[in-house]
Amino acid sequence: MTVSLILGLQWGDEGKGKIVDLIAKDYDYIVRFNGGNNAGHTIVNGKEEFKLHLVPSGVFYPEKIKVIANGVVIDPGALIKELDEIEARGYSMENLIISSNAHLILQWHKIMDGALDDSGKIGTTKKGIGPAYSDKASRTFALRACDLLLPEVDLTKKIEELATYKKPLFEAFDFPVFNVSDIVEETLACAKRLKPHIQDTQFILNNAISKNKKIMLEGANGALLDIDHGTFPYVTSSSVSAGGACTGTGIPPTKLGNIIGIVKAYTTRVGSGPFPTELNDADGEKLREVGHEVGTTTGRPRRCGWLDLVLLKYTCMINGATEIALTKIDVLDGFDEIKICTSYEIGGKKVSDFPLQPEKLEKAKPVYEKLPGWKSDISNCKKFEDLPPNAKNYIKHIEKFVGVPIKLVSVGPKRDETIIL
């Protein structure tokens, strides 16, 4: 198979970033296929960092081919500031490809995501990831990347026709006002910078696979973020799992070799929303330190926690991940005792599955099993048989529980601070 996807097994900022970049090299297209400016990844390159929110991972490789696909939604002043940083340091995008299909954000998104959760219940980006989304499924006010190809005038028309179908509904719920013609002008604007890049990606993709192209599908936020199989409603408005690659980039899914899954040594969410392992200690205050837990896209601090294999259980299942890259267990180098849940507790019941709604998850209490921390520095080991013992049963216990292979191992934030099993 030429194609593989890569994935986050939790609630996001597993460190996708660093692995797409690492493995990029070996493949001829790397491929975003949902989400928005609302995920971010970061990659580091000897002294070099990006942090990326649209472009796909793989920015140090400027011969290979990058694609913005059908599911993603695309706030085009966003995309353009991070095209312009990017070339900036001397890295051209001129082989970005941008789905005619994908949809557009635009002003009155941004505006009413900000409005909608004011009260911090969902914990959005406030990006308008989730407006944009609702319009996509309702099919009458959506802006598509293809529209950015029409003629001006026609362009400026659909804008206005499109908010004349807004004000109504801002004025019914009182949201803050846009100015149309603010739009129309960065919109305008914007098209004559993207217009090369739109193609119809779902052809190139599928001819390239059939001409045996290595073709790296890369997901945005985490599986518990799904619309269909997260921690509902606290999750984002896109299909996040294995079944969002297929839809959202056209390939069907026979055509799906390797399920790489993305998995943290321990446990991180952003927002609002159950968290059966979430430390309110010192424990997790002193993962958050030194795991550096902060939202590459919000700034906010990172709910920090043990790693969850119940979790990690079922999201493997549904995605049927392949093997396991394991991320940051580095950051547990300092710990005497870690902790792992492998239950939890539910009105007194042991439960083994993970609970799919939101007030059983809220009741969860992790069952944890206790082992011994290894106390040493990993940054510098390159092979598996470099950890120490301790820091090997735990990659070998997490493998076991979950029943999917371990294939890396990242020890640090570099591409030379990971060991390939």
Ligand code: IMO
The other form holds:
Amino acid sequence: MTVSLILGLQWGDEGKGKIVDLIAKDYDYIVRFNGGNNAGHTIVNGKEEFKLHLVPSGVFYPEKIKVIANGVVIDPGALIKELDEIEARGYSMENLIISSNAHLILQWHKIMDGALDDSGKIGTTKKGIGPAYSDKASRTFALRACDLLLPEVDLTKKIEELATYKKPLFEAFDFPVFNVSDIVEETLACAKRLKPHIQDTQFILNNAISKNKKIMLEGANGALLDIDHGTFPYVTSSSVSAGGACTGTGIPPTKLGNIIGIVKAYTTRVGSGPFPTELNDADGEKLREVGHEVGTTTGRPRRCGWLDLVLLKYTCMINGATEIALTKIDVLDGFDEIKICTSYEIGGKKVSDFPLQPEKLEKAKPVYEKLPGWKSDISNCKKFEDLPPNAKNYIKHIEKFVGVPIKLVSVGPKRDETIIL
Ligand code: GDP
Ligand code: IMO
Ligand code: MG
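Having seen the form predicted on its own, the form predicted together with the named molecule:
Complete assembly follows, chain above in first position.
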């Protein structure tokens, strides 16, 4: 099998960017299949750091082919800004391919996102993700990357036509106004720049598979933010899970090989929604501080808590994870005692399966097992044998509980701060 899938098994920010960059050297194609610039993937190489939002985490390898596939929603202006920043730092983005079927985020989507989530009920990134996927599903108001290939006059006409549908809706809901001629002007400029990259990626990827090229699919967001399987309505609007990797690329399920779940050694969440192991105490503050838990995209502090194995068992199940990469375990270095949630208590009853409705999850009280900490710096450990016994015990405990082998342990943000098991 030549296709590997990497995806986050919690609420995002598990360290996907680091792991994708680390193993990208073994792949020919690195492909984003869902989400948009709500994602923020950090990659560190020596002293250099990139925070990527739309571009796959392969930018340190200019020769690799980077694909933004059909399942992604693209803000063309944001993409060009990101490409400019990467190229200004000396990394060519010539090898970027954008799917002609990917939907575009326009100014009105961002305005709607801001207005609809004004109260912060969901706590979206306000990048226009939800409204763009809504237009895709409604089929009426959408613009796709292939439309950027139209002659200027036709593209202008299409945007103006879309605007006539949008206007009454905006007026009815009293949303802030958008400026059609600004949108036309911006989109035409983006079209000029992005045209050479737009292709039918379904054929490109499947042809690559038939030539035994190696493909890595890089998930954005996290399994519990999945529109179908996540903690709805406190989710994003795309198919984040393994199934989404197939619909988001046109690669058939039969071609998927290993499915690598990225798991942070504790839990974080940005935005609203139930979070049973959340810590609103000194331990939570310590995780946030030591783990630098601040949103890569929005700069919001991330909510922090202990590792939740009930949740993890569920996301391993729905994604068919064949292996786990455990990240940020070094953040636990300073704790005397570390807790792991192994079941919930709801209304006096023990619950072992992750509750799928937020009303139930909100009532879930975590039941913890306590494990002794290792109280030493593990960031220099290069082999499993180098780790202190209590750190080994923590890793093996997780592996045994979820029944998926942990094949990589990350002990720092840099490439060489990694243990392969
Ligand atoms: P992503 O969205 O899953 O790619 O994750 P983010 O980049 O949003 O957040 C992960 C953060 O943790 C980034 O700042 C990474 O540089 C950092 N990071 C990744 N792996 C490790 C690790 O093993 N230890 C530590 N201390 N930091 C890590
Ligand atoms: P990466 O790829 C963490 C969260 C937002 C919000 C909810 C809906 O870096 O792991 P949206 O703007 O998508 O409509 O917001 O989803 N969210 C993420 N949280 N990491 C992400 O991406 C996220 N992408 C979306 O905070 O709660
Ligand atoms: Mg992130």
